[in-house]
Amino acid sequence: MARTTTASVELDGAARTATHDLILSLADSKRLLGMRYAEWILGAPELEAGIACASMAQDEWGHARLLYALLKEFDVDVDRVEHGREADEYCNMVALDEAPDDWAGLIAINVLCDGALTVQLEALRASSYVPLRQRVGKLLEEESFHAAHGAAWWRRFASASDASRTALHDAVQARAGDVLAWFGPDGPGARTLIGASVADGAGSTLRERFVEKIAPLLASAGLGDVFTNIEPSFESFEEARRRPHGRAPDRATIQRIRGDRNREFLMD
């Protein structure tokens, strides 16, 4: 049965479920991405890079907050979603489960994970779900700075030395499969989103757009064929959560994101 939201958008039950799942995956991924940026505020190779990490972390957490707020339209307890879930309930991109060990890893996350999220958002520019469409423009505007930051550091690493290129190659190879898989299979949820005009592409279509978008950067680092040689694995993949069953971000990260140690001091 179709249900009317406050924005006069009608989505049937399957479309509401698929749209909810998409928003939650985007929000959780942005929350984890913001955390990964924040962890490098004091560890970046240059002061300006640390400041950029602070700015990008703030952006991503702001985006996550905007997206979580949309879940109220789906009768979700947003406070529990933000502060009450365990790690195995998160729906973030697997490539963000663990913190990068070095700056090359942070660059790979900046270009690959942030880039994949942007491709997904671009597929929502003309979404039939008005509350989401109304927010996408602002999010993409801020993402353009993140893309410029990632591209600049990528090119520096790609041209600096054999060691820096090797570090970048290793960081990309370690995350490429998980990033491609995050777009999901061309399954029932993907077809529902396209059928309801919530998104103008999903699954394999978004993977193609993503690979095409970052092709110049990949070529500059001698990684031109890294994604074309990878077939994402959907074994035990949960389409709703856009990640394999049984995997989760590390518990310590989620505790820090929830603010467990300090929320007890909050007073109304």
The other form holds:
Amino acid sequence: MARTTTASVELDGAARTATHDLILSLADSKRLLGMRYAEWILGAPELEAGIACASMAQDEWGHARLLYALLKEFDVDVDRVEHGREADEYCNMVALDEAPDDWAGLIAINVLCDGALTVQLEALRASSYVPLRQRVGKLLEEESFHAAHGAAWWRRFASASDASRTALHDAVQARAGDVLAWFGPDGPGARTLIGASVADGAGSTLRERFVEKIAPLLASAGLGDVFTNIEPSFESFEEARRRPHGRAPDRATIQRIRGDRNREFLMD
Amino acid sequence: MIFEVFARKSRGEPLRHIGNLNAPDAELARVYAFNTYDEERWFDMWVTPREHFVEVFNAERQNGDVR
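Alright, leaving the form predicted on its own aside, put up the form predicted in complex with the partner chain.
Entire complex below, previous chain first.
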């Protein structure tokens, strides 16, 4: 805590790289998450749920922009990062690579992926990296309503019928391992972030916080043991990109996110 | 279930009716109200099920009229 002064802390080489990687993974994940919410603006089970998806998509894209903008401090071409990368350069949570094919999948993403991002942000509340610390509070404020939306729908799924409970179980089970792995191994990058007080916890600590946080929801759906029985796999996991080597979100999604078609019509 | 939404601009102002929404329960009504009506800067916001309203009178109906 000695370094939580208002003056910006100069990050040295390794800490600087690890902080850049962390911000990029947060930003990419939020960008994909915003896309996943946006896909349900039309077609959600209630008009109000569609509006909620529109609102959450806006929030996530806003958060992503804000996080990408932070990368300017790291001598990165932010315009290229936002609009020039191919799918296999993205550093988003694997569980967001594919669009969920039903509403139970979207709610699983709402609770698990959005929830995991929140746990990671909470670990930056007292960050020694001031530009990050200054923005985290505002992001977390907006996140509280995403969590409320996920929790309310989760409980509806859990209590409605055997079929809805099964749909939720399947959606959670399909993503649980990838979400846990996203927090990362307690590798050199994570240790560097803790050493420099950029974050106050590494992969295993954040995983515990996450599981503890969603425990009441898991129990309400009879899913209490899902996360305790899963060991995240770090086979071919790239710590810097927080995902396994060789997997990528689908190209069509990335083209839409980058706004390729919009730019065909760009006029000066 | 229909919920009515109320909000006020600043402390001490009377609550203003700003709209309504459909939600299965109060928990989701709260979320939906925030998502739908938080474009403006409100001081506070409330939802209540429409069925909890008790009519006192209505000027268009005469005393004694049965609905």
